[in-house]
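The chain below stands alone, shown as structure tokens; this is the form predicted on its own.
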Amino acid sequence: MIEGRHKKAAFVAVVGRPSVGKSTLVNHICGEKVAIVSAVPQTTRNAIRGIVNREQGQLVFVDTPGRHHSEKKFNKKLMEVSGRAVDESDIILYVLDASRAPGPEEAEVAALLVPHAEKTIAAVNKMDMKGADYAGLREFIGQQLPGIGDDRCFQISAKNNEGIEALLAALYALAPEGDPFYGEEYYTDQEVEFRITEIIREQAIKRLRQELPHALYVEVADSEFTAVEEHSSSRQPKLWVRAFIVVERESQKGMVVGKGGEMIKAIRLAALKDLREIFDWKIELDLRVKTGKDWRHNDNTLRRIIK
């Protein structure tokens, strides 16, 4: 307990349009790679939790899919994820892009937050970019969410880690008192298998974003964890994983494999590099490709991979 005060504890839903920098912001705030990042809109498909423990208490950031209006089943499922996070969180962190003028899509996001204005803080991101227009977005916020005053609007650059401390101070000030939800050793509550699939998907998206931006997902088919044995010469536990990159059509498999297997090899090696930085284990990855015909229209698949 802090002298004279109780500690704070809150869930913070991070909401905004696609590609405003929500995942980059969560990663910087948490100081660890919690959410995957790419130039492809709506890379985030699930509610990703990143945990911050400070003297003031604990904030659990819930990174959500970018809100984009579409009647497609896949997109509606993503919107369910972010809508649920908005309703269930103690605080909403509304992230806007200073380099993009607000339009109908931004107005839809703001309209979603009107009933929750009293628990919303706005962060205008990408202030480092040429043409960044904070004044224009501040005027938009004032019109759409008049309950949010200057004390709850912040100029930040998630990429350059600027303005983050003032933003965090405001979030802690708004957070209710309470006991922490997680132990201090946690910076995310993601399961190992989920983190593996996300890292592989990130590396695949980076290399295939022109051909397959949303037409793939990753699943772990099998894994085996070997602990360090007492008399073993190995100093590291070992994790062996067989995973599949799943595409929608047979014709797409060749794009993922690449000429002579070069593409899938590059994805595997890049994913391994990231995984070995995250986990203190020796990791072996068997990566393959298969087809899940029209998976984006399959309710069972969508329920399994979007949560």
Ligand SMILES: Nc1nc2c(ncn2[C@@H]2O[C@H](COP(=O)(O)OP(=O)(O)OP(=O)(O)O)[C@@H](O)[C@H]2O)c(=O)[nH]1
Second form
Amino acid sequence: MIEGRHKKAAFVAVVGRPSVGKSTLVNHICGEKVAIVSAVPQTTRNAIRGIVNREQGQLVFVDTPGRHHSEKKFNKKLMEVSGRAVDESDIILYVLDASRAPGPEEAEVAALLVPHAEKTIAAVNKMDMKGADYAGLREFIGQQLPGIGDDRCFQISAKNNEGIEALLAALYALAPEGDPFYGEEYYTDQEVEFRITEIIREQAIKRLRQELPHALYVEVADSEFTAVEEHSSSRQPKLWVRAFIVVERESQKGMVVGKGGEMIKAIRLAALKDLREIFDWKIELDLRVKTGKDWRHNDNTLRRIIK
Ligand SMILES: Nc1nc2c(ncn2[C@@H]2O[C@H](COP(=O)(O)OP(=O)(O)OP(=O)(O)O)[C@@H](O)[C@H]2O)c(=O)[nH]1
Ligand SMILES: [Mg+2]
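Complement to the form predicted on its own: the form predicted in complex with the named molecule:
Expanding to the full complex; the earlier chain stays at the top.
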């Protein structure tokens, strides 16, 4: 069979500092909400795959937690996730933020990529922002990763979907030939339960302040899926979920619940709206709060939720 013989297939690790727009970019490239996004740094905690199928073949984007320097156990675990993605992927998409000057933290990310420079493409994001400095970042990339020429350096705005096609063309050009990893009907390989916890977490992060976005995680405690029965009047399958927002300390529970339960109600309703857009089911969500004392220091919890 001639057709399909020269199709490309590659894993692309999307790497960079926190908040540079990696998840926003992956969502735009995939044309679906694959990863949650927020203004809070270190929103992404897992390697999240978004799949793109084009005439040229399949690219599997692996969104990763932003690389930040801290010796805390939680941060080290996040860095393991992005380090693994760098080692295991065929291509690295190094995302930088045009609105921020590259300091020591950016230099650490670039240093990690030096051994992989041959398979790295750089994307300078947020070019829509006032004061976006491409020249400064281009010079930085030239110094840190001299192997990356202009043909592998792109100016983009993930938010406005600008510069994405040229970037994709370069990624496909660098990708090896091969058979697709996933069926064409998939745009992500995330489990339903994980996606539900992420959507709830996104809505919680958006509404909570200070330390709380970092101090919480979400877990599904129970769920029940009811398929459409042959003689049922309902045409939609139903998913019932009980989930917990888990905070570190007893004193944080009140802030998540809010006055008269207003905060948790707002999180629940916003999450439900997003979930109903993603899944073609009737969804009921029972959302509660509990304490997982100092969970960010607990190896078992970290192993369970950061993968
Ligand atoms: N102006 C502008 N803002 C952007 C752009 N891309 C992302 N953002 C914003 O930057 C913030 C961080 O975006 P994310 O996509 O969550 O960033 P990230 O790199 O995935 O962050 P972590 O998961 O924390 O590492 C959000 O407020 C986005 O709306 C862009 O092209 N232009
Ligand atoms: Mg992210």
